[in-house]
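A lone chain, given as structure tokens: the form predicted on its own.
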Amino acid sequence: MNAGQAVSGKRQIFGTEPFDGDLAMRGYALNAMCYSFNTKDNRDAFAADEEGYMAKFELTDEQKAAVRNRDVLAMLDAGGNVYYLAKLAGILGLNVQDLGALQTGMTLDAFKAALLSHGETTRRAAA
């Protein structure tokens, strides 16, 4: 199958599941737990009791456990939105590389590495 072929009516992009409809629902709960924690009260209030605050969400069993392992992957298997993620992945102490390195199977400086040759590619380009 070649990236970009719908299957099902869906577009299909090889190595990753699209961030549609479904997946939105299907992750709903973490999402919005992780929107809560643009004010400190709410990142407070999970550091001092994450199960308590993963219920008062509804997380559903399994993305409870992705958040217990502190496993990206699996929250976003879960249906997390990476751009939601990244706010509890700071609570996690993970940056933005980070999650790019865990999203590509990447180790931290080889992600690193394949965005600076990204830039030299691109500024060759533009010259």
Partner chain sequence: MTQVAGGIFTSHVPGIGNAIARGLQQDPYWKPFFDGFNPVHEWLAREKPDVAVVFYNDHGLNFFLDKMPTFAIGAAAEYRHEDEGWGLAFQRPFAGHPELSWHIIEQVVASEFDPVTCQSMLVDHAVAVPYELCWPGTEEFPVKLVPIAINTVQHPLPSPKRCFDLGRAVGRALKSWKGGEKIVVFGTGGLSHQLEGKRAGFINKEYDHFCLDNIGPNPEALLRHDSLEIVELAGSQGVEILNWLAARGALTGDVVELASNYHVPISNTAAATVLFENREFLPA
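Alternative state: the form predicted in complex with its partner chain, after the form predicted on its own:
No partners, no molecules, just the chain.
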């Protein structure tokens, strides 16, 4: 298989990398670690010893560095899937607005304001 062709054949979407087989392979260890965070005992174990917990799940050096640096874009580059990363974000005290601000380089207030700038309520009811 020619990986270059496979990559070049992907649809380009601004600021978006669909989570496909390449990312699923690259991110497996990181996502497996995050999946374990469904259990509170595991969240506590990570909080108590991040390095030991990452080693147990055999994260790659790139994944470990991204987690150490709280660098969400680097976690995505390392194959992290946002639904699993959201479980890690919870441990770090970050909600999806915090994540949005971190990824877009905006302040939290600016990110929230950008969402509110779309503000609309449209309601229909049958007669």
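Since this is a predicted model, take the numbers as computed values, not measurements. Throughout, rigid core stands for the largest set of C-alpha atoms superposing within 1.5 Å between the two forms. Positions refer to the first chain, counted from 1.
Superposed on the core, the two forms differ at residue 119: its CA moves 2 Å or more between the two forms.
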